[in-house]
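Below, in structure tokens: the form predicted on its own, a single chain.
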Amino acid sequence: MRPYTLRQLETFLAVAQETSVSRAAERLHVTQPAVSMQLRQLEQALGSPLLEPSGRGIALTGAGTELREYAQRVVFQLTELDNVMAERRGASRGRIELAIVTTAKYFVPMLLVRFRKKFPKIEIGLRVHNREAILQLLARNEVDLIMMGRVPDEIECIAAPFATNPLGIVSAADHPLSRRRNIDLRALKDQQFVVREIGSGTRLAMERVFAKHRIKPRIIMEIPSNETIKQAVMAGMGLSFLSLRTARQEIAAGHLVLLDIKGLPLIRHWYITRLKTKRVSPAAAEFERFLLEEGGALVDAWS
């Protein structure tokens, strides 16, 4: 008999995965002295350290390097096993793991109370990262189904879109432009800008818009997070390119404005995507079935 378990094995990729110890009890639902203790009882049964400090955070040792590997493939194998046994049941139950991007925070939750009404059997695990995390997550096959605003070109995937993705300059109420009317996006190129960071999926496309005009715009100050630069933007800090799905409530409110440029806003959509050689489970795809039939007007009365 092995002396470590598959519990330990989860425990570790979670911890892996999330740089934190805290981090990972949170997702995992216990406690931070649990998540402690699996770590002490897989390194014993190893006989080898696979963590260390680094910074503010812990790295993976060369030892825990070469065990992620193992215990990526281990956990898919068997989630691959539940697959097949949940389609010999053919029963509406099971569990998702779903990525999304932060800008899709916004309106997931709504869509995902909206499904277990219907589904109140399927569990769902959620996760929100950046662009770049949620692309690493599915190259290492982690989840079954991420949710994001362009499909990589990277990564051999299925995509099908199920909502439309806006997007849009905004102000703060009482900016200059706010009272203008189709303006010529050219007439940006002397204004402040407060933008999300660099490999975000906002960011890729408010660099081509300008980029299509030839518009370097001038990028004050780079915001991971679209609740800080929205505040930035209504303290007068800047313009900023947005979702406006992440938007709506402070522009209805009017403490934002949606700008009237030529040619925007840009009308994006938003992704349900997976591996193409990813093995649907049944949970997963009444997922995507509900987001393909009932996604995009659930979407639109919300946000």
Contents of the next structure:
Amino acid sequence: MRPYTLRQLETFLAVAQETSVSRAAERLHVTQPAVSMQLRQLEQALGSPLLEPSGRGIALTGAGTELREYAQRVVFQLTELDNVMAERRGASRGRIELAIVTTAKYFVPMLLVRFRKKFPKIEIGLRVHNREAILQLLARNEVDLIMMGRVPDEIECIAAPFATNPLGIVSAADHPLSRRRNIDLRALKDQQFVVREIGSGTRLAMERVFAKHRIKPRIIMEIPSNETIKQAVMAGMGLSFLSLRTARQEIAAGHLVLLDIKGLPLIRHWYITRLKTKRVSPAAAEFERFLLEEGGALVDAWS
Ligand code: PGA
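Cool, the form predicted on its own is there; where's the form predicted together with ligand PGA?
Below is the entire complex, every chain and molecule, led by the chain shown above.
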């Protein structure tokens, strides 16, 4: 018998992915001392330190990096085994690892509630990051499905649109442009913009729209959070280009105004996406089917 366990390997992988014992503990729903103990036992069993402090976080040692390679393959194989066995039992149980871009968090919890009403035995692990971080998870094969606003060109995947994603420019309610009609995008060239961070899908969409009209927006602040951007715009910091799915309530309440700009809102789509080589579990296939059949209408009614 090996002197280490699968649980220790999975704990180690979670710490390596999160680069933090506390975040790994949160993700695994266990206490921090439980994670530390698993790591200590694994290090003792393998006879090498696996992690070391680095800045404010932790980093993998050489042995840790090597172990991660193998542990990922082991866990991947076992996930496949779970899927094959789940297939034999039927699709109504299993676990889906889902990663979504930050902008999708305005409607995904609602979709998960609706889905779990139909399939209460399917568990879902949810991760929320910006587009770039989600693509890394996908490339490392750490998730079953991802949800984002544009199909990646750099990774071979299968993507299906399930809902629309309108993007537009919002201002504070008392902004002089808020009452103007049919504004030309070029008229915004001297306006101040609060924008999402590089690596965000929203930022990418904004840059494409501005580049198409040969305008360089005056960016006065970059903020990696839709929530904080909305507060900044409401407080009068400037305009922002956002997915309208993130701002429905503020627009309905009159705290934000969707500017009436020619050619906007831009209508893009939300895609459910997976690696082309991924073997789809029955649970993941059920979730994809649910999104394609019901997702669009549910999202429209919600956000
Ligand atoms: P973001 O993604 O949250 O990274 O801006 C939005 C998108 O993919 O369209």
